[in-house]
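Just one chain is shown here, as structure tokens, and it is the form predicted on its own.
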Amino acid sequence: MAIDFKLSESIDTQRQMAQMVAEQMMRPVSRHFDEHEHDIPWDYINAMWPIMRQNPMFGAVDKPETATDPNKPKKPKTGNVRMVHLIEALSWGDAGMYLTTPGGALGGAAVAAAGTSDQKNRFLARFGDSETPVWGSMAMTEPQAGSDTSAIRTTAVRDGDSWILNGEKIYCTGGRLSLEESQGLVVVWATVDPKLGRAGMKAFVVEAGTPGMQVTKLEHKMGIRASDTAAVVFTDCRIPFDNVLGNPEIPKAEATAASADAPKGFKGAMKTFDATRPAVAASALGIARAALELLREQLSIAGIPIRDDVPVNEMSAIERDVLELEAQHKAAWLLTLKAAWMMDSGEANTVEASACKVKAGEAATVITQKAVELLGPLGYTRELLAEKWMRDAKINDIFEGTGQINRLIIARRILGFSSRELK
């Protein structure tokens, strides 16, 4: 099946609406929420909630067709392609505020990727039914286990019809919104047996208000400052047995040793990232587009045209720089569209999801840094948003798996090595 780059009327309409929201609701207050970290943009959130209830971005599921004619060809799924277009447009407005958009976010995506049908109905219904904004979040990183997820120490111990969680999670995006500001949920990755490494990892849904769970800290960050990044502590936190996503079976050490390269628990986490890494890439490229457009505008005001119809040897250094940046942006966007399209087509996209995340994270970092440089003194001041976008962009090269980790994933998949063989 060939990739069709022409947007459907439905996606194009929604993309234009998202761009309008970005221009009219996000940009005018972008600097305020950057300078007042931990203020919550309630006007934006309350305006977006009715829309997000009807059109969730994460865990996107196409609405069932109403046609009853069995001979009528089914429409191709487009939920993930739609998602990346909307995220790109909102992040053009403000990437930190986009991360406060109510909905399932990474927690919802994890449930959609690894949950059973019953769990999807039980946990995701709130993101469409609630009259007030609700958020989901995901907690994986720990103080001693940044990108090395096999070193996770948060434990889940079965006790009759319950699991009891103990441990500390950090860098939980949206942790406060999901657990303190709404009846949301967090998906917590914990080990049922530390000796099993990644094979012992499972995902558990913990709902807001569950005793034993507490948000203990909000980070002060370099960028995306409208979004909260929380530390969450679990102390004898008891949750129902069927809150474990997917297969609740605890693997035996002997069986795991024979199939150590295919730990099922860890596969659940990776399936989640296959869905969310294109979203991170799209957010990075929304920031990058904002920087490129501002750069062209300011250069035009300064009387410096960017010509793309003359030989390279006749271009100025600035012209070559700008065109190179725009080429990097376009290449990353095409990779992102492909990864999203493969998700919609039901194709495995682990390599493409990591590739677009690597390329977009790197491109956004380079583009925003270069924009600040080419804008001169104006780029380094707070008169424009260029310096903010440079700070906002870097996180996209870090969270959801660093650039280094994603390069390893790509190499292992292409070369056929396991995580033990290629570290």
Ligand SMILES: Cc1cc2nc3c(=O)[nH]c(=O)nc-3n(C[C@H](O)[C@H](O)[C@H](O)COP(=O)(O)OP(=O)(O)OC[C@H]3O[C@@H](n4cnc5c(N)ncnc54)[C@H](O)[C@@H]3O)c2cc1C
Second form
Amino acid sequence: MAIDFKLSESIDTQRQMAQMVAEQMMRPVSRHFDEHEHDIPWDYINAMWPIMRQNPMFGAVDKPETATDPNKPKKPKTGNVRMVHLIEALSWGDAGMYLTTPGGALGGAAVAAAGTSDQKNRFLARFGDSETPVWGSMAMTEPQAGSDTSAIRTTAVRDGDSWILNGEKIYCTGGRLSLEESQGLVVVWATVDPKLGRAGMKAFVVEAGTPGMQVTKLEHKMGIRASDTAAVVFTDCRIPFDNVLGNPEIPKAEATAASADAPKGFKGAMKTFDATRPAVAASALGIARAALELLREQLSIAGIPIRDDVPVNEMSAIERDVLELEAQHKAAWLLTLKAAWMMDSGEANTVEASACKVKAGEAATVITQKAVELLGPLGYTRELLAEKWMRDAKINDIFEGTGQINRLIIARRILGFSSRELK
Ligand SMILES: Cc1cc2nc3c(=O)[nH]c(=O)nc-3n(C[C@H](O)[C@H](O)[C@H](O)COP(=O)(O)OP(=O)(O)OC[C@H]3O[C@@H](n4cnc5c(N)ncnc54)[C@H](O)[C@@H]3O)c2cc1C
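Can I have the other form now, the form predicted in complex with this ligand, not the form predicted on its own?
Everything in the complex follows now, all chains and molecules, and the chain you saw is the first one.
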């Protein structure tokens, strides 16, 4: 199937609506939520909930087709392409506020990627049924386990019909919204046997209000300050046995030692990232577009033209810089669209998902930094949002796998190495 960049009418309409929300609901309060970290943007959240309930952004699901004619060609899936367009537009408004958009978010995406159909029904229904906003989140990172996920120490021990969770998770995006502000859920990565390394890792759904789970800290951050980043502690936290996502079977130590490939539990996590890394890339590129547009606008006010149609040797230095930034932005966006399109087409997209995240994270960091530089004092002061976007952009090079880790993933895939062989 050939990749097609023309948007369907439906996605284009939704993208325009998201851009309108970004302009009218996000931009006017963007500075407030940057300066009042831990305030919750309820007006935005409450306005978005009725829309997100009907059309969830994450866990990108295409509605099942109702057509009965077996000869009728199936409509191509577009959920991931739609998702990246919406996220890009909302992040143009405010990337931190976008992360407060109600819905399943990373937690929902993990359930969608690794859950059984019964679990999808059980856990994802709340993101459509609830009258009030609900969030999902995902907790993998621990104080000693970030890039090296095999170092996870949170344990899940079977006790009859339950699992008992103990451990500490940090940097959980939306932890407060999902666990304290709604009847949401968090997907917790824990080990059923630390000796097994990655093979012992499984994902567990813990629902808000479960005794033994507590949000203990909210981070103070450089950027995306409207979004909460929480520490969550589990102390003898008992959850039902069938809250383990996917296959509950515990692998045998001998079998996993013999296998160099990523085991099933870990593969579940990777599948989640194949869907969510293009989302992070899209968010980065929404911020970058905001910076590029502001840059052109301010240069035009200052009487500095940016001509697209002159030979390179006749360009001013500033023209060359701006056009180079715009080219980087476009390249990253095309990669992002390709990764999302491959996901929709059912093609393995691990390389493309990591590649678009690396490229977009870096492009957004460079573009916003250069925008601050070229805008001079206007860029550096709080009069405009350029300095905020520079702070917001950097996270896209850090979470969901840092730039270095995603480069490793790409290299392993292309060269055919396992994670043990190429560290
Ligand atoms: C705002 C924010 C939100 C977050 N949200 C979530 C969330 O919702 N859920 C969640 O589970 N986590 C979340 N995280 C955690 C994030 O995913 C981790 O911070 C990230 O994976 C890096 O891990 P680390 O912090 O342990 O850094 P480290 O792993 O200690 O890395 C430090 C540096 O070393 C580099 N490095 C490490 N290993 C290698 C290697 N093998 N080769 C080359 N370079 C290497 C890294 O690239 C990085 O530059 C969030 C973090 C932040 C800051």
